[in-house]
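A single chain, nothing else alongside it, follows as structure tokens in the form predicted on its own.
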Amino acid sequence: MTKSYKTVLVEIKDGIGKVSFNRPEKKNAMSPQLHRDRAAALQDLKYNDEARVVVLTGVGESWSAGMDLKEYFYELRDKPKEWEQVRLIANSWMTDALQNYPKPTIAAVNGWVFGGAFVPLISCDLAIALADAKFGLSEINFGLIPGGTVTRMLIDMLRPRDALYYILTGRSFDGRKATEIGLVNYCVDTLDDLWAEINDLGKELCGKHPVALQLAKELYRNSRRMDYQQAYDYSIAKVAQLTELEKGEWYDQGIVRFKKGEFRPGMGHYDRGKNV
């Protein structure tokens, strides 16, 4: 049983939890209520064993047009305490919660992605987009700058020339260009293609060991802040942690089955439902 929210839809099927921005009439712009709903939905799915993979998408023709300029900026301008509360909730789910999420996360980019929506997009582990989806850092067009963590995340994700080009011009670009500059993994031509790819990728991830997936994510994200020796030591500690948490399954199942010729790791994962 999944909970219901005012501005977010949650569905779980075959191990894949889909969390959708649900303000299609506003191109899924992120209002204060949407930030509260997103934070709660992600928290709920985090502890829901039915969801092994989490997909973020949008209802209608937009992923998210970014912050709702009217409800987030204009209407909260003279309400500093409420604005501070909403700002912290927004930053928490878009950065800390998503970047440290224990389950694989995939952005299924079905349409517009503008401004602040770049943050949850980049925070997802993987991203697949429609070729005709529209992306843009539009802040400069109304005299603002990409604030919050947008600019910092672009530094990690894009080459300097690409990041500055779109930051300074405010020009939009499509899913093909997003693929070319590394903002998404790849793009597809139709919505049917998008969901076929998302379902295939989600099912593949559901078949892998959940603890290994979680620790692989932690190792990657935390190693980026370390030198090589620190990263090496940290990886050894993570392998030991994995071995303890999953009782040596990677060796007793993975390595032993490979030795028996039951599967080839380079071609796919072993069947976790089958005993050695």
Ligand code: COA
Contents of the next structure:
Amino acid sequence: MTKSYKTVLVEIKDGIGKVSFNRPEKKNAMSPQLHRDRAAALQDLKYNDEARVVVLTGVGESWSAGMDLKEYFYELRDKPKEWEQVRLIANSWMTDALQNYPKPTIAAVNGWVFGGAFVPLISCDLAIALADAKFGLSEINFGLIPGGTVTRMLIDMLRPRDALYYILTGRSFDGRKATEIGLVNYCVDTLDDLWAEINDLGKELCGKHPVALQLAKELYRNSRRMDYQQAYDYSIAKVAQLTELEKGEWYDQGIVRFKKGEFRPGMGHYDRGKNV
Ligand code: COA
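For the form predicted together with this ligand instead of the form predicted on its own, what are the coordinates?
Below is the whole assembly, all chains and molecules, this chain first.
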């Protein structure tokens, strides 16, 4: 059973939880209500075992046109307490909650992505876009700077020349360019292709051990802040944790099945539904 929200649509099918920005008439701009709904929806899906992979997308022709310039910025201009409250909720779901999400997350970029929407996009583990989707760091065009964690995240994700080019010019670019500069994994030509790719990728991820996926993400994200020795020690601890949580499945199923010649790990995962 999925809950319903005013500005976010949640659907689960075949292990894939789809969370859609749902203000198509406003290009899915992120209003205070939308931030509250997104935070709650992600929290609910986190504990819903039916969703093993989570896809973030938008209803209509936008992924998200970024922060709602009217409701988030202008209308809260003279309400500092309310603004801080919304700002903290927004920052929390778009960065911490998404980056530390225990399940794989995929951005299915179906259209416009501007400004603040770069944060949840970059926080997702993977991203596939429509070739014609339009991206832009438009803040400079209305006299602002990419605030919150936008700039910080661009530093991690893009080469300095690309980041500064788009920060300073505010020029938009399409899904092909987003692929070239490493903002998304790849792009496809049609909406049907986008959903075919997302479903294939989601299905593939659903076939892996969920604990291995969760700890692989933790190891990647946390190692970025460590030196080699720390990362090495941390990885040893993570493998021990994995072995305990998986009850040794990677030895008893993964390696034993390989030894028996049942599958080749280099070519894909084993069928977790079948006993060895
Ligand atoms: N905040 C608030 N409202 C937004 C919005 C945003 N970020 N982006 C779009 N909207 C609203 C428009 O105000 C309009 O509402 P209205 O019908 O009540 O007037 C509606 O969405 C449709 O937008 P419109 O501009 O008519 O659509 P378009 O197809 O001509 O252009 C965009 C689409 C996305 C290019 C354009 O809306 C835009 O530039 N939006 C701002 C993007 C931005 O700078 N975001 C950064 C935020 S940090």
